[in-house]
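Just the one chain here, laid out as structure tokens, in the form predicted alone.
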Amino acid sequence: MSDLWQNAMDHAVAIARKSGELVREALRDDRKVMTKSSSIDLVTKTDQKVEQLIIQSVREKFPSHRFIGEESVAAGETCDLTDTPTWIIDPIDGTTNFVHAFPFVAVSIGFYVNKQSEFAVVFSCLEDKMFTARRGGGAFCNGEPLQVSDQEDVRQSIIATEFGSNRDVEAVDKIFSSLRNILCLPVQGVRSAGTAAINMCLVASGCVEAYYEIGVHVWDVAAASLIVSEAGGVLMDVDGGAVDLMSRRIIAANNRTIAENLVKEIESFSPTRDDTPPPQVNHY
């Protein structure tokens, strides 16, 4: 069985490459926006195509698989992790950072069996990166071992977060109130890619400490968990609790100590209905 599932490996490397490829030429050549829930909750043409071609070339290796796509879930489909062997795909995460040619601009693909992750693929396009990680087996950055920082002093620390889609004004109170508190530990600094997804990999990586963040979907970090988890760091709910994935809220950090110091500054809220996935999510 791990034989297929390095094969399946195999293939989502060449896909997001492949992927990366339509989404540089799109930079050149078609940034046409739409929008989803908002102004500010955009798609483009080619978060479509890189999805599509993504999911027919996989169905055409794997046709047992299932699939948990962002554009596919806007469109219907639901958003249900069985133990199916199931790929969750954001084909563009940083649609706005895409649509400015702001450089960070990542495809992550994540594969799950029996709802657990066993490989990562996150392609940070723009940078020709490609982070893998396989279940057990460590976390890499173009072949390269990756390994989270050690600092254990959060006031020593660069942290990382994303301000979203959501414009309450209840919400985005409760946000900069967060921020606040982090900037005032102090911290060394607060960063943000535009993606939640490079945002992980940084934390992976060594180069960031942790990234918080409340109103993210599945696909934004169904892969990159399993990177941060292999190159040695942990997962957290905002309230200090085991994370969910299909939670939408999310503290990756390089140990427990800098995610618990962020627990007690974060103020937890609910994302508006138009920030929420469709209601046949299933939790797990």
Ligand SMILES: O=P(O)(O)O[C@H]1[C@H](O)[C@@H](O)[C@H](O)[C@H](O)[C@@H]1O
Second form
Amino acid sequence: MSDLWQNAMDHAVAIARKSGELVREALRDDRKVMTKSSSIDLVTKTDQKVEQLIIQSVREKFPSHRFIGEESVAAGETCDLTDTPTWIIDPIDGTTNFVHAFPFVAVSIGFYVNKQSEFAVVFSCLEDKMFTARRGGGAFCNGEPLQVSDQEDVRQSIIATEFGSNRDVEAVDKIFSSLRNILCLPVQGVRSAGTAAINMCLVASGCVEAYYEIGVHVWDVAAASLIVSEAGGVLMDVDGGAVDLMSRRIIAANNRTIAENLVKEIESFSPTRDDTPPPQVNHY
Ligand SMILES: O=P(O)(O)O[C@H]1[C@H](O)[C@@H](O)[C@H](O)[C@H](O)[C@@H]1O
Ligand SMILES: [Mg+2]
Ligand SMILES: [Mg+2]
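For comparison with the form predicted alone, provide the form predicted together with the named molecule.
To see the whole picture, the full complex is given below, headed by that same chain.
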């Protein structure tokens, strides 16, 4: 039977590759930085250009589809996931890396129908690694199948996490307290690639056992979540419940045992959800 979404997935791979070329060119010539919510929440013209490129090209081919894009939401678009086919886009995952030429930068495209992930593309454009997954069809890197690590012992694991862009002291204290608990289990190592999507692809590749973060956004994790689950991994909320992509909290792990070990050590908190409507402005 033919795959209903094959055409869309082929387009996602092609446009992610083209976007990656644009990112690589910009890395050589144009990394002018602007800020969003704070002095450490960075955006560049390239983030905006890539998001526009992806949205315009998809709109031409699939006019009825909807979008959730990081830079469109920053510009005031809503962040609602409905049953309509929706492309969830992070044009540059790892903007701070991009600005500093730290070599992990990804273009991330997730595709959801009826709120279920159908396919995913994460292009780690400086490593030239194209990660893909199709629901029920497995996960791949440059066409090679991916499989999570079979490690069951957290003490023999590497855990990835990030510090995010929240510098609120209470949140930073919780982040450090969780990190301290996990380091002192002890685990064999803690790593940060600087991008949620690549951290999760490292889980899918079996290089790290788990990744967790509080403060991510839906566009950071929408694509890589399917890549992790299709590689045999699990997704969990930091309190141990089912993951909710709008909640800005995630554990992506090779198996439940490792994920549950992390749940015990993480001091959780709840950032403002991505699907919270913006405050109403009264024009009297
Ligand atoms: O803003 P971009 O798209 O570069 O993405 C984010 C990363 O992916 C996070 O894991 C990470 O912790 C950062 O906060 C960063 O916001
Ligand atoms: Mg991102
Ligand atoms: Mg981004």
